[in-house]
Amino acid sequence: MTIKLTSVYVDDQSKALRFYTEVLGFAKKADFSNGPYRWLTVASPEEPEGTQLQLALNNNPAAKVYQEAMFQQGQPAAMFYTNDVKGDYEQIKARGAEFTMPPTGVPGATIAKLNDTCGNLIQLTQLARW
């Protein structure tokens, strides 16, 4: 069994696509519509056939409450691993991203958090080398 897809709720799919591709550097994988429904996914260019992230429109009232509460508590909606969190921080910040936490050492890792502009916090994680 493998994980091939996970979702993050966003308040605007077009804005999310721009952020996840132009700011974070992911590649658009799937984008098609059926009436008002839009299926939109991105993937890492480092693993184009790997796990996809669905940018799902958050038009569910219960999900909106959850999303807002997680954001207010500073809890990330998704975590992405990197081998160079400080380098990625500088690059992503130069592309206009708003970080809520710069690279910070925590037990076993260095993490940074940023606002995806679509209702979520995203965490970048670089695991410590033992």
The other form holds:
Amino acid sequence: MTIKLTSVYVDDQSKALRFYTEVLGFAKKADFSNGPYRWLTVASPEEPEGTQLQLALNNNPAAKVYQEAMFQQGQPAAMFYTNDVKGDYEQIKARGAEFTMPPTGVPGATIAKLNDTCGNLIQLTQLARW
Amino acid sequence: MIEREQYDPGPANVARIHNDGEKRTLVLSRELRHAPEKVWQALTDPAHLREWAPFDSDGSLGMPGATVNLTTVGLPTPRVTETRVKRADAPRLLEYNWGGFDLRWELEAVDGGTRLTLWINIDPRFIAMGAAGWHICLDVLDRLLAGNPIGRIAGPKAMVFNGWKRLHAEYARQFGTESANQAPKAEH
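Having displayed the form predicted alone, please output the structure of the form predicted in complex with the partner chain.
The next block holds the full complex; its first chain is the one shown before.
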């Protein structure tokens, strides 16, 4: 068994694809359409065959309520690991993203949080070297 | 299901693109050896649609102004889209919307059969995918009408099917569209 895919709900898949590729720097991996349904994933260019992130259209009323509540509470919907959170913060911010938390030291890591404009907070995490 | 195993969709010569200025419309056209009335029933009756179409309908598509729910086939969680039948002029013209795309079916009587033409204003990124999928659906429809049903090939069932992959590649080449699915490339 492997973990090959995880999902975030987004309010608009085309907008999400732009944000996750042009702003965050991921690359489109799969994009299939079946009538009104669209299977859309991105992956990291550093790890093209690594875990995929599905950008799933949130048309589920229960999921919308959950998503909004998590956002209000400052809970990230996904967490990405980096070796340079400050560098990524500067680069992603320069591309227009809004950070709700600049790089901040927490026990064992430095983290930052940003708004993905599609209904989610995303956390960037750089683990401290031991 | 021997018929289904032997089914091959043939060359990619059923679909084309109609260009109207910036607008690209996917057009599929094929002749069926059945009268328009019979084809019309297969396009509008839920029991027939279930045998070939990429969606199920909870009501007839043959009543102008009718509202029906269309359920996309083969998804992990059901995706239901409500549609209103825009035009239903039996047995010649049928128009409705499926998931944001307008579908227009034209039926023309030719030599005891029907020339069936489908116009779809599909998202341009998925035009080759749509061409391959509907090409196969129309083949399945033809066999259903001939009394040799091979079972619906739509959604994920179509995409794992080798004929679909070949058709998709051939239509993508003809239309000059890039494949929607490529390995990610490093950009930075």
